[in-house]
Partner chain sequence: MTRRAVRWLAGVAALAVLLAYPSLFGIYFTNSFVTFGIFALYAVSFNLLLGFTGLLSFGHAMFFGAGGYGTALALTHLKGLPLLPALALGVAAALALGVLLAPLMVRISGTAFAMLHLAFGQLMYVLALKLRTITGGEDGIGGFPIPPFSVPGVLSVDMKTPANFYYFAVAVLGFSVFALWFVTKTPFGCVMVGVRDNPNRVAYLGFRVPHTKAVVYLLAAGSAGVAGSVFAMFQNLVSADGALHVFVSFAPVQLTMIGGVGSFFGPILGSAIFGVISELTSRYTERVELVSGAILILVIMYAPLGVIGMWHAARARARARFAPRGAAEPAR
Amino acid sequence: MDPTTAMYVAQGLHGLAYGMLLFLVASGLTMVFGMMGILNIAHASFFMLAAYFSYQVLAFTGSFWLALLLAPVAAALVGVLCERFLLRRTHAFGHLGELILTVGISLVILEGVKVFWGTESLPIHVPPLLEGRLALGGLDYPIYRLFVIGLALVVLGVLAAVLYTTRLGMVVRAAVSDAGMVNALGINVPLLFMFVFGMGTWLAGVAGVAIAPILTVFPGLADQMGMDAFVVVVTGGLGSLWGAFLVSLILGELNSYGVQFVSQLAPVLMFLFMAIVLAIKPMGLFGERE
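Okay, now the structure: that chain only, the form predicted in complex with its partner chain.
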């Protein structure tokens, strides 16, 4: 492979890795939207929180694998507590109240993180197994990014298996498309929603831990990922997992090649893509309702 092709392939793999992580974040966001009708502004904050938790676990135990296991669970636990004790109680005041509540949660998490860990960026070291680069037919690619792609594929495989082959997954999918009807059939929708919210924050948490060694951990970590995840969910169609998957991959590549060719305007490309899709299909690619 000549160096130019190798560079394009490397950029494509970068985009794939980012797109995969983006989907991990966006999938939880779109499922929560499907069930409750609001976009959780604090969703990316849990993503960042998991990255900080992984730094802390790593500082205590020195094991990246343990951090990968524990940090997303801890973030999901915080998410479930927020759902149970904050979000559920404001449900009666309608969507606007819930939206504003998630703004409050995101502010508290952002500032709380600064209080506990400070504002400088904290490095995360990966185990020796994942360090270094892989030389493959002229292509020289960091092993850790390949690991991220593999990890995301495994997590998504498990997610798809749970959602599409189990009874629980069937109920969740039904609740995402019509929560009222599922409730009428005698299923405890608030409990189910707590589960979905926890699962969504766990997925975001996995992405947060996975991205931490690449970008380091700092308070602005959630900014780009949060915005990108919103664009994915809105463009893919609110509540649609397939739409989110497709748009995540497109945005990942758009970002990666955009930075290479029009570096200054890469963020604008993303909004341009969203504007074009929404102009043609106002409900998003696979969306059916507002």
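Can I get the form predicted alone as well, since the one above is the form predicted in complex with its partner chain?
This part shows the chain on its own.
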């Protein structure tokens, strides 16, 4: 493979890896915002919190795999508590109350991580099993980034299987469409929505742990990923898992090739793409008009 081709392929793989990480965050936001109708500005803060939790678990145990298992669960638990005791009380007042509350939650999380872990960047090392590079047709590519791509694909498969092939997924989708009818059938809708919120937060937590060895852990991590995730959800269509997946891949490639070839315009490329899509399809690529 000649150097120019190798550069293009490497940038494509970088974009794919970032797109997959973006999908993990956006898929959780799709469940919370698109399906439940909860405007959760703090979603990216749970993503950042999981990254800090993974650093702490790694410091205590030295095991990245244990951190990958425990940190998203801990972040999901915090999310469930916020939904049960805070968000559920404001949901009846509409998006304005949710906006104010979740902005407050994100600020509390931000100040909390500064108090407990400081403001310096905290490095997390790639586990020994995933160190090094893999030769792909003349291109040496980091094994850890390939692992991130595979991890996101596995999560996508499991999530799609749960939502579209199981009774739980059927009940969740029915509750999103008509919560009153599902509740009348004897299903505890508030408990179901708490589970969905926790699952969405867990997905963000998985992304937070996965991205930590690439970007390190620092207080601005939520800002770096949060806006991109909202762009994905709106552009893909509210509540559409496949829309979030497709748009995440597109934005990942736009970000990667944009930084490489039009670095000054790279920050606005995703917003330009969103504007074009919404001008043609105001409900997003896979969104449906109610």
